[in-house]
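Here you get one chain, nothing else, as structure tokens; it is the form predicted alone.
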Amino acid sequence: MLRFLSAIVFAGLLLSGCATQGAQEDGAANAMHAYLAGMPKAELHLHLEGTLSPETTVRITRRNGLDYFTTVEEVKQSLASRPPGLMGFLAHHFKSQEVMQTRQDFYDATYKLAETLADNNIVYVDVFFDPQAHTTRGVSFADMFEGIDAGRVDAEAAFGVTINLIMCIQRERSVESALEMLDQAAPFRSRIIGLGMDSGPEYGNPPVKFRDVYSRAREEGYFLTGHHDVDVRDSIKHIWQSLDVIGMDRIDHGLNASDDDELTKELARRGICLTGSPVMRSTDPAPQDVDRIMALDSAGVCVSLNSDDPEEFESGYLTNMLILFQGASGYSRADMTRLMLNAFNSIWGTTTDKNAYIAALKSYAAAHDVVWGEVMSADDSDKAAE
């Protein structure tokens, strides 16, 4: 009888201990989530056309009298039924972006995006936009751009989010079309910070295809970047082209670099930042490419985390993505802060602006007992000591 009672008491203590441990783990997770939510953030890889919520899409669709995406459920079904891979993603993406037809549409999309970014404590963002996707449908470059820019200016005043704009080449289109886009952008050059390259398919449309376009853009003062999606044929070859032939200032995605030791070392040596996007679909067990990002980070490569097309992936906007990535990686607060520091260090802005952003991040980290020396890489720590 005594043994029986002792067993009951032991079982009760065990259950109590498990409950206490579970509560502690929940508390630690909640504290981490709160830290990531409150952290000042920069985002360097965000497509305007991928930020239309189902509700915004339907509102614009109805305003323009279109006969598709007229209900939220129709938009959600289109997202859910996409085939896997880049081209499956683009099938929905291309259809969705076509709802934007007027200056007001582009204004609304940009202003609403900034409001959501502010809710995520994003203080700086580079936003991609795809002129060729719109001008080839009869939308004038001026209407498209003035709508985006007016939304940007008004949103900055309302929400305090600094927004810079990166105009992208659609790589499946011709070189002549890309050069025409540069011509169309000339009157607005001072309000566009960079030239990028996106869309697809990527294989068969390598960076060197647009060598002359990038060369002219560099002469005109644009910063340069370009997409290198993950697990695309010749991805590593394309990254080398972007480094050695094009001379890109950043590499978008580019996570296949982790498969090549020489390329990994060269990226670290040059300090080229990869704008990683560990997005997650409903069919994914975890955010994509976490292991690659961790490997590159461990090798001293600058990697930042970005939401890419937040309305088209279940990972959503940046705060939620950071939470998902941290849960999958087990990264500490210092580790997560380092990835955000990478983003701020890679902003195309003045040293004064970057230093101000980094000072705010450092202050936030210190207020939450994060040791700055644990945030910085070994190389950064050595430089700081010097």
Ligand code: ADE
Second form
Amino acid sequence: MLRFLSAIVFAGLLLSGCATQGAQEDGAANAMHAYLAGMPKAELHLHLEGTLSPETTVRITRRNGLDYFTTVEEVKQSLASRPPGLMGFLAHHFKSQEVMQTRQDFYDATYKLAETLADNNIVYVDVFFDPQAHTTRGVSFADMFEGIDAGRVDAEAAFGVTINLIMCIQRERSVESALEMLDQAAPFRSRIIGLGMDSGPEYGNPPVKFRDVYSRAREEGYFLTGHHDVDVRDSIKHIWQSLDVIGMDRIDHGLNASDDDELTKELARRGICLTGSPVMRSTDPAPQDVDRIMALDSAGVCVSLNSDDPEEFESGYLTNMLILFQGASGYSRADMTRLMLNAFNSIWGTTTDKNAYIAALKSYAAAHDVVWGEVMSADDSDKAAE
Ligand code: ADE
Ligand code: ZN
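Take the protein just shown as the form predicted alone and give its structure as the form predicted in complex with the named molecule.
First the chain shown before, then all remaining chains and molecules of the complex.
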């Protein structure tokens, strides 16, 4: 009987020990999530057209009297059944953005996005938009742009988030079409910070195809960036073109660079930043490309985390994506803060603005007992010690 009782007591102790350990782990995870949620953030790779929620899509559809995407279920079904890969993703992406037709639609999409960004404690964002996807179906550049820009101005005032706009070339379209887009954008030049390149397929539409477009954009004062989607044929060659022929200021995605030592070292040496995006779909076991991002980070490359098309991936908006990435990588608070520091360092703003954002990040980290020396990459720590 005594042996039986002590076995019960022992089992009870074991269980309470396990429960205590489980509670401690939950507590640590919750504390990490709270740290990531509260952190002041920048996001540099976010497509306006990928931020239409099913609810907003349906609202706009009904307003415009369209006969598709008339219910939230229909939008969700189209998302869930899209084929894997970039082209499957783009098929849904293009269909859903076609609901936007009027200036008011573009205004609403932008304003609503900014509200969600503010909920994620995002203080700075670069938003991509695809003019050709809209102008080629009859929307005027002016209507589209004035809608987006008015939404931006009102949202900045309402939510305190700074928004810059990057217009993208759709790489499958012609050079002439991209040059025409630059012409159409000329009256609005001062309100568009950069020129990017997206859509696909990427293979067959390399960065050099748009050499003349980028060179004219550079002369007109745009910053330059472009998509190098992951695991695309010739990705590494495309990244070299973007560095050496186009002279891009940033590289979107570009994570295949981690497969090539020479390219990795060159990105680190030149301080060219990558906008990584470890998105996750319901069918994925984990966020994508975590290992590549960690490899680039440990090689001293400036890589940031971004949500890309948050309404079209399960990873959603930035706070959730940071939580998913941290869970998969096991990164510490200091590591996660370094990735956010990379984002602030990649901003195309004035040094004063950048320093103010970084100071806010630094004081947030300090208030949460994060040692700044552990935040900086090995490379920066060396420089600081010199
Ligand atoms: N358009 C929206 N998201 C994109 C991505 N990740 N790659 C290419 N084009 C896109
Ligand atoms: Zn993208």
